[in-house]
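The data below hold one chain only, encoded as structure tokens and taken in the form predicted on its own.
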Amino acid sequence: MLKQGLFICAVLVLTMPGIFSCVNNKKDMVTTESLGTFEGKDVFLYTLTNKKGDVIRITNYGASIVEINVPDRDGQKTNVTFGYDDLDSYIKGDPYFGKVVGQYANRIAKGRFSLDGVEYTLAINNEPNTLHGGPTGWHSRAWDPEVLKNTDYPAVKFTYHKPDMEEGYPGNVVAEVVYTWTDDNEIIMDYKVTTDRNTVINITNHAYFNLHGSGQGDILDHEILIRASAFTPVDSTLIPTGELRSVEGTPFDFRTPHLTGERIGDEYDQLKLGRGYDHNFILDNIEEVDAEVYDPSTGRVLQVITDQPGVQFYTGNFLDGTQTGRGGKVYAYRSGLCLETQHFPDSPNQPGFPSVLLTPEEPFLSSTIYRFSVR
């Protein structure tokens, strides 16, 4: 129906130009299937489409991202992000697949931090730390969905109501992400957290990119470019150390590009304890463009843009082919990579880091995109 609408909006066009122009009509931007229940809650599949019929896919279970085609230069197009087909691969699946994470993404040492002369004990669920807001953070909860009415593009938005102290952090928290995809193929999520009390607060977004294809292949090929002076060092259990260190002659300095595989097996420290790269990178901040990702052999490129001070390069190191994915895809190890835009991990207990903290009078505002295009 959407093809043949197209198809007579364009002969209108080109037989009586001046009165009719073609825009996409919004239920068709849009559209919604229902993919079950999750602790009482609708959960829905949302396919968002722009003008050049490119399409991305969201659910509201994790607020997350499921599927992004896009063309290569070719032409061709493909999902090049991890995703399930059904709501119980994703319940019993990785938990972080293209997921929103909060309250607090990536570590906190020991799973505890002081805030006001409180201390406050997390679930530990990454021996010895706590990961991405605890084993049932926000990644795990079904948010309530809003498809966006009167935009310039298709848009949706999630919001989760988490209660005071739900996974140890406290606060009546209200975490709002809003998905929208252009005609430029450019996703922005635009995050507002609000809080009645005074707590911590780092939320991302944990997509995994494979540029030539989801489930195709390596990342070891792919160029990486991260506008990144200095990177946060880690010990044996991925916390920082505290020290700021510059990438300047190591295997850490991405300024001009690199291939991902050309330094990932290079005699250094750093590279060791992550077992590659899984650390967080001080973005200068500067220029539009904060991170990009080629692939040579496709011309795919995706281009992340921020106003955080961070991001986690992760090379898919702790995969290891267990999962099975949309299209029955395989992840493999290092068959995908992150670039999680973020404040620094474990930043409650680092004086020397930017502030994560969130109080009632200053919402949390934020926003990164991802942008697809090719050369």
The other form holds:
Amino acid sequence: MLKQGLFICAVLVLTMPGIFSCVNNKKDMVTTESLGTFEGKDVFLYTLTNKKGDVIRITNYGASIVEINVPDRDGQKTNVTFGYDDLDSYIKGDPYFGKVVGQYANRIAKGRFSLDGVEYTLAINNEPNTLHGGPTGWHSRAWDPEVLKNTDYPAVKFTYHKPDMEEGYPGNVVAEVVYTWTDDNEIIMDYKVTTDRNTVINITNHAYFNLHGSGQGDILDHEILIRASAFTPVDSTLIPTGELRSVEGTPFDFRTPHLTGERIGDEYDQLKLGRGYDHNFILDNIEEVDAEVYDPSTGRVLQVITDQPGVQFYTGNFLDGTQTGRGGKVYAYRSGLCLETQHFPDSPNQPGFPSVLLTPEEPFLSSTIYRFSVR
Ligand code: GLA
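Let's see the other form, the form predicted together with alpha-D-galactopyranose (GLA), since the form predicted on its own is already up.
After this comes the whole thing, all chains and molecules, with the earlier chain placed first.
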């Protein structure tokens, strides 16, 4: 069987060059398709199929998740994340759908921070702040891809070599993310980041989810659980004020499940400032699962598991229906939500927040899992 499988793979590679790469083993499979080139680098779409026959698609452009096809409680499969059909749309469309964001995910106040007595200046791409590593951050780069062999599950590694001072961040930095798609419908994202001199790091995946299926209604009827006893309130530019506020008695208490839309319109200062939920929750990090999304209508469940101290819960408040994604789906206001696992926003300027210092001595290692199931 194994030999037959390898033979079929070899035939596919020979007859359709550039379209197919080889299988990891007889059942788990990664196929590769060309999407074109960007800044002289080849861009590919990888299709990862697990033993259940469930499929995700990822690309080395922005090290992105493009598609996640998972069943509802009746076994009907649909894509539950935002993505585009072609490279041109990725380059011109919303910059963050499914992307790996770095070197500093989320905001840095006024595009400035000091490190080792030196002040660094960053591009302002979200007045008056820097957002998601700046306009040409890691989301907008073609990463070097490698389909991993001899793994338990289909897995692809993307690597980005960030030159010293690109987008204003010090250090020749090497960022790696390995995407693994397990037979339990988990996307495991393993990150490793190294530097040759002191710098700051905050890395996340910026996938949008709609458990009805992307482009099918809003997410206000999704039930959310976030195991966080506190959050970081923001000013009107979405920069944390430095306060760590208890969620107790507020619309930010998701320690028991609540519908996204249940309290989003409440007269509460932070919901006004955030235009909805667009806040960093300080994870308790006690139980295995840090956050969970449940869609009562389809039964789909997304669990988020991370070793990071925070998660940005964002309810798609800036989506406006101008983006058309895979299969002609239109991404309307609040039609997707994000759970961006991360360090806290603006940490380089906030001495009270956990450190985001990356030194040559110790790599940044981190894992986040998106686990899909039904109930
Ligand atoms: C993050 C931010 C939001 C928004 C989105 C991208 O979630 O916190 O304010 O910028 O990214 O649109």
